[in-house]
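Just one chain is shown here, as structure tokens, and it is the form predicted on its own.
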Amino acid sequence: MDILNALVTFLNFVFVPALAYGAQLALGALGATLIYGILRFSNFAHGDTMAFGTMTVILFTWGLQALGISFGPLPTALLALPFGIAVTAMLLLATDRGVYRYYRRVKAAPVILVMVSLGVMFIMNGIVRFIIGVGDVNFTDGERFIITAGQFREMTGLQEGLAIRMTQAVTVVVAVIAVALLFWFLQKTRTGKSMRAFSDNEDLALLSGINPDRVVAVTWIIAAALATTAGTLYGLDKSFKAFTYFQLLLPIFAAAIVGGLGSPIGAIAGGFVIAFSEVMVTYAWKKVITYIVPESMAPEGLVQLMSTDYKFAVSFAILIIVLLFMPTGLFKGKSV
């Protein structure tokens, strides 16, 4: 019973939610690797697209409340998504068309298109905290568990309990079907199969007739998709605060870089790693560990290598790790 009671806890505090925060990272670091893959800079406003596509969420999951529309036992939040998409995306494409366009013109060097997103990523910053502030913002309906530690214990009859959020179980389904339509996506649409030769060979790809401009947007209406649906998940998982989004930049691009930049597998193995390092670091093991050994042997301390405090601390170690060792990534960069 002690080794089924300590199961549980992993499965309650450690296991759950890095599944959850995985999905989430993993979606982000998709449309990372995506802009990386196909426009070949990395974006550093991502963070920020992801944030103003979360807030649009917000808003007008605020208005669908309003009229007293509701998605039953489900989040609000994801009858508002397609609408936070969209704005976002017209949003990507304008900035585009106005900033990024003309250093695609010119041939810039990568690096300068990295600038240039910094200061997409302090105005786009700037956009979100001044429409809807600075604070804490929990925009969670409908049921809160699909069950609960109380309910798990009363079925099991054990000393400790589960507790499945209906946000943790949202994540991961909604993160599967996105993960399954870009795939598809990519793999068997005539648009799709652009983008992957644009990726590969971008002379060969223009001398074959495939239209630059298209594959363009295209890509930038995906990473707004993928950013909006990540940010959303996170907002609904944990809260919405904009500087949180500008600090997850950090965890998704080392997603991306230790699953290999450019590879959307990848970025999904990446998103998992990142996720459970960063969980099983900072979650403090003594309930565990105290089920297992003996009584004698048990911890007095938490037993917790790092303060959650310093969670983005094991995100880094990582990136710098594989860059040492493994520069290329878990899955040698391949490209889209």
The other form holds:
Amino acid sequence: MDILNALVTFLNFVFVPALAYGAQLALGALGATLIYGILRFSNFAHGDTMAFGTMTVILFTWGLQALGISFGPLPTALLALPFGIAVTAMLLLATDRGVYRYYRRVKAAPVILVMVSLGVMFIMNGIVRFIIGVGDVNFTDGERFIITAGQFREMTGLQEGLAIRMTQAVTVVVAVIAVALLFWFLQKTRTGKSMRAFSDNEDLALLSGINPDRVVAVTWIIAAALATTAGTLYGLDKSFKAFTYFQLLLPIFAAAIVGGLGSPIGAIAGGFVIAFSEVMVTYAWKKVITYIVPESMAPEGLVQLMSTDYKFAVSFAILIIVLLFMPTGLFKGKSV
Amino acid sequence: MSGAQMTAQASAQTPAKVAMMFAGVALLFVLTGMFQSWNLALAIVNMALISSIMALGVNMQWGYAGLFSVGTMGFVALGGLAVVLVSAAPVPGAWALGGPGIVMGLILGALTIAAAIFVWARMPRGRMRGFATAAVLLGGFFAFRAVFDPAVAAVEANNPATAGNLGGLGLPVLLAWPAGGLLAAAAAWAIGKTALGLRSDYLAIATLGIAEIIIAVMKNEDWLARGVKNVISLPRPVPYEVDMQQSAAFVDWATRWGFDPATASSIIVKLLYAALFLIVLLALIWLSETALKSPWGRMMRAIRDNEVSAAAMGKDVKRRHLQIFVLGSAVIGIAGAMMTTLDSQLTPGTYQPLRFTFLIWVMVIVGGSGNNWGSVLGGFLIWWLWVMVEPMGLWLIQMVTAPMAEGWLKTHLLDSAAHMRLMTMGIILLLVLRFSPRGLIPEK
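Please show me the structure of the same protein in the form predicted in complex with the partner chain, now that we have looked at it in the form predicted on its own.
Full assembly next; the chain just shown is listed first.
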């Protein structure tokens, strides 16, 4: 019984939150890695693209709520998601037309493009703050829990409860659908195949008649969809705050680099590696250990390796270790 | 800009043109003084001087050496930390409670890392090496926590409402400026040793992360500098306004010249600060200009423009990169210490990457990367804009919304005017990168 209690505690406080967070990071990292693969620069504006996308979703959610439309037990934001994606995609396409295209044409060094993305980051950050402000916005509605800790205890008769929040379940389901769609698109469709060809070898792809403008446009649209979805899921799970999204840049890039920049499957793996390490290193293990070991050996302290404030340090440490020992990441991304 | 594609454009500006640009920026400050207040103008000048020094440091790393490091904020904060450690008043009893334990813990931590590196370097390749290194790290970590945690708890329990930290040395605050440089340099050495081998994008992400970690440490390690509880009323190198206003001689002097004593005292304090900052700025410019003209400077630029051929000439690229990274970070650290001195308080919660990393980068790029005077011009121009865009944006929005009916939209627009500055900075950066990629004063 104690083993089961320990397992349930682990699931409740570590596995389920890390799974949801990992799915959010994976979607964010997928967007960053696609842009790196096709456009060949690290997009520092990605965190703020997520913020912008989430903001449009929030605005549409408010609009739907005002019209009295809801999604039953599910959050209304899911209904607003397609609209948010459309607006964000238009913004990214406009940014590409107005800003990035020139640098592609003059074949600027990647580092120049990174700086340009800094400028875009400033502007997007400004727009988001201008429209929705800097405060916390909570836009979750619908059912709060699929199963609460109390219900779980009644059902199983265990001492510990396992709560699964609706937003966590929604996150995982939506992420699985999004990733399945993306991989189907990249593997099976003509445009997806031309994108992979373009990422592998640009010159060869151009030679075989692939239209680069189309590839770039589709990449931005997919990046917008992934960023908006990732941002909305993160916002539903926690809350929306412009500055937090900017800070997500670090774990997202850590995930993309750990998996191998430019590799979609790597981005997903990287997202979960980062999320699980962050949660496991900053979780206080006292309760779990107390259930497993004999009573006399129960720990006195919290058995927390690091305080939660140092979660950045975890993603950063993993990033450095991978870069030093496996420079192309777990899944052989673009070489350094 | 680094790279050959940028150096081919537009020739260097003539000295007359450069002087014109500086005069133009100076005019902005004079106008601010005339139409708003000299107090405000001088306040902007002081932060502009500090920002220029930060920009000089970034310019060393990026302009001279092409290192894309966006960890500026971390070094600024370390400079600020040095002010507390060097010049804050000592906390009675704190050292006796946990000082030795904390120092021992930190030494243990450093020894663990050194031992792990030693094991990794000396053992033969293979699975055993990985396990041994991990075992050393894990064992060292628990030993570190066992020594460190009780000491920290003891220190933080000591009068937590007003202290709860180890306290400073109580030395004159001017000593904290070089100390800030040293602290930042030491951190930069450790960071450079691990991260400088990375290619541009990766280095950027890594340094961005390090800066966040430095801030996280300063926010959470209360024994160090009270964390988010802040350290206030740090000593200052100039007299206090209140003391001046209470001195009969000063009030006499001010009234004789027709000044209001309150305004005069605050202007004099700001002028004194400005003089101190100006001395540091000019000294640093003189040093870096001399260095840039020397064979060392030419070697740096050669490495930046073509690492492979510089290495073929026998230059140790890695060592030089580490050297310039440490030097640039030290300059940023000095500026960080100066800023905390000017504020007389250390508030770790206020360090934000947009303000302390990316804004400084905008200054360097707008001014002209690789050119020290460009960094100074960029520092003054961009800082002035950063401060003035807010009231200008508010005025603009008031003009636009004047005909609108009162309502939530009008209120919202007026409330949001403050965020115009981020957009303005982004637009300026994009325009400069697009139309004048070498900046206002290009590299010679």
